[in-house]
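Take a look at this single chain, the form predicted alone, given in structure tokens.
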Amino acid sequence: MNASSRIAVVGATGAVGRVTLALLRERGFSDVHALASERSAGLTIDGLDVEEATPERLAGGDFDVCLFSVDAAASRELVPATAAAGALCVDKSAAFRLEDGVPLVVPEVNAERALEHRGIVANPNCSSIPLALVLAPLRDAAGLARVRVSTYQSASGAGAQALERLRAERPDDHDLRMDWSFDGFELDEEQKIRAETRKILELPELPLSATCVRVPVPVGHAEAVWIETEDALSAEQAERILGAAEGIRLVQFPSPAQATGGDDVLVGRVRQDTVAERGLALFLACDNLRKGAALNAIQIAELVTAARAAA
């Protein structure tokens, strides 16, 4: 995007939407419009009057880029018409992530896929983004045979209301779990991480097992990751590879508090997994509202519009 791009932030009053507005301001974008649901229309946020997000408003051809931070049902209603009107739509919901023909993009990993879009690019889950970003350089160096991950996801990942309750020291366990459904084997959140990571890394058969929990932390997701590589890779080699990778910063003990407000995925405790042949273990933390959502979407929009301008 350039400074003159006409940008709509849809879902602007939510936790991710608010961070999106702040990041756009930091990056020098001035023609930004805030849209949200009917109940939020008329509010003022970040100095912007909030408009109601309707298919008619978004399909009017007034925007070059639309960044959606709404639920999947709202995205399915709003995104197709917006894309048909010529706007680049970057959608943060699960609505289009696994659809054939819709790129699912982490720019540091598979930026070229974003250029294959047909008006819609999907933003991955806030746990899939840091996981894929860390796995990609190890895949390139030694191949991936198997991955296991346990996520510790902050309250802000359940939305602005869950974050407000936690900050008021009134966490509600059900709301912290959000609406993850359980099929007797795994949560839908765990299914998302496996399917999305496979798509981003272009490893459709990668054995990946996930366990996801919500924790009473305001912002910042953490993940413990166990990796088996196809070729031998020492912990020292893995650490050097990760330290040189874009978007990753090595620290001794990553934590959500350290990651909050930053744009990098923090990685540490890289070590051999002694119970697996060619096994590695590591720990990561990421600001789920920034790189886990808003920043990743803005980076997608920037790379697509830069490619358009250069064409």
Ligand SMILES: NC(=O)c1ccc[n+]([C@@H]2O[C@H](COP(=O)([O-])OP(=O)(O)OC[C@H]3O[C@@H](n4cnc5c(N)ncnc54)[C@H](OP(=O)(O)O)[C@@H]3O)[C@@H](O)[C@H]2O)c1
Given for the second form:
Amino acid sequence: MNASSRIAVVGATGAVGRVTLALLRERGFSDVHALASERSAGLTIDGLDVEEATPERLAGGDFDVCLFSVDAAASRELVPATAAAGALCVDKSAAFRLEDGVPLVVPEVNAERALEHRGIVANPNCSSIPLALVLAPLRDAAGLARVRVSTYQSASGAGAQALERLRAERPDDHDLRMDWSFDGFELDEEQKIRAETRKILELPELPLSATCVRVPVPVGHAEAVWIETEDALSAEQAERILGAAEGIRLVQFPSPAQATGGDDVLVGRVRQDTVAERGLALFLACDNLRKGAALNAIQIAELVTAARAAA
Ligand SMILES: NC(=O)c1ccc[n+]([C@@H]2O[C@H](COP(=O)([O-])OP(=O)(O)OC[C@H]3O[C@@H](n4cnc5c(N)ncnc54)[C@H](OP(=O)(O)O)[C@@H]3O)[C@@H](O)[C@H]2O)c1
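Given the form predicted alone, corresponding form predicted together with this ligand:
Okay, now the whole complex, with that chain kicking things off.
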């Protein structure tokens, strides 16, 4: 994207949309338009008048880049028409993530896939992004045999209303039941992490099991990760590799509070997992609204438009 790009933020009133507007402002973009549902039409957010997002408005040729942070049903209704009209669409919902022909991108891991887009690039789930970012350099160094992950996901990961509920209630009154659907075996969030991580890392058979829980934290997802590599890799080697990887910052004890407001995935407690043959364990924390959503999507749009301009 360049300074003259016409950018639509669709879902601008939501948890991710608000952060997207703030990041675009920080980066100096000025031709930015805020769109949301008809409920918000006429409101002002971040100094912008909110318009209703309709397929006609989005496909009218007024936008070069559209950053969608709406639910999957709204994305399915709005994104295809917008892409067909020629705008680059980066979609943060689950609607297109696993679709063939739609790249699922973490720029530090698979930027080249974004360039294969046919109008739509999908942004992974807010837990898949930091996990893929950490696994990719270890895959490159020693191969991945097996991954287990336990997530501790903040209230804002469930949207602006969940965050407001957490802030309005005393933390110990907060209802921590998962709001995701359950197939009797796994939550759909757990299936998403496996399927998305396999697609991003291009390891379609990677054994990966996840347990996802919501915790009464406003912003910042944390993950405990156990990794078995194909080749031997010491904790010291793994730490060195992760410390040199783009988008990762090593800290002693990563926490959601420390990650909030920052761009990096914080990684720490890298150690040998002594109960596995070639096992490593580590802990990570990431701002789910920034690198887990808004920042990753802006980085995708920037890399695709920079490649287009250079061609
Ligand atoms: N929160 C995260 O950490 C995170 C991370 C990665 C991906 N995501 C994904 O990003 C998307 C948005 O998440 P969020 O947390 O920002 O949700 P949110 O806070 O609930 O915001 C939803 C946004 O979508 C808008 N919207 C709803 N229905 C719409 C429609 N039919 N047409 C146009 N706009 C509509 C809402 O507008 P109104 O205010 O007018 O209702 C609001 O702006 C979801 O798909 C989510 O899975 C979220």
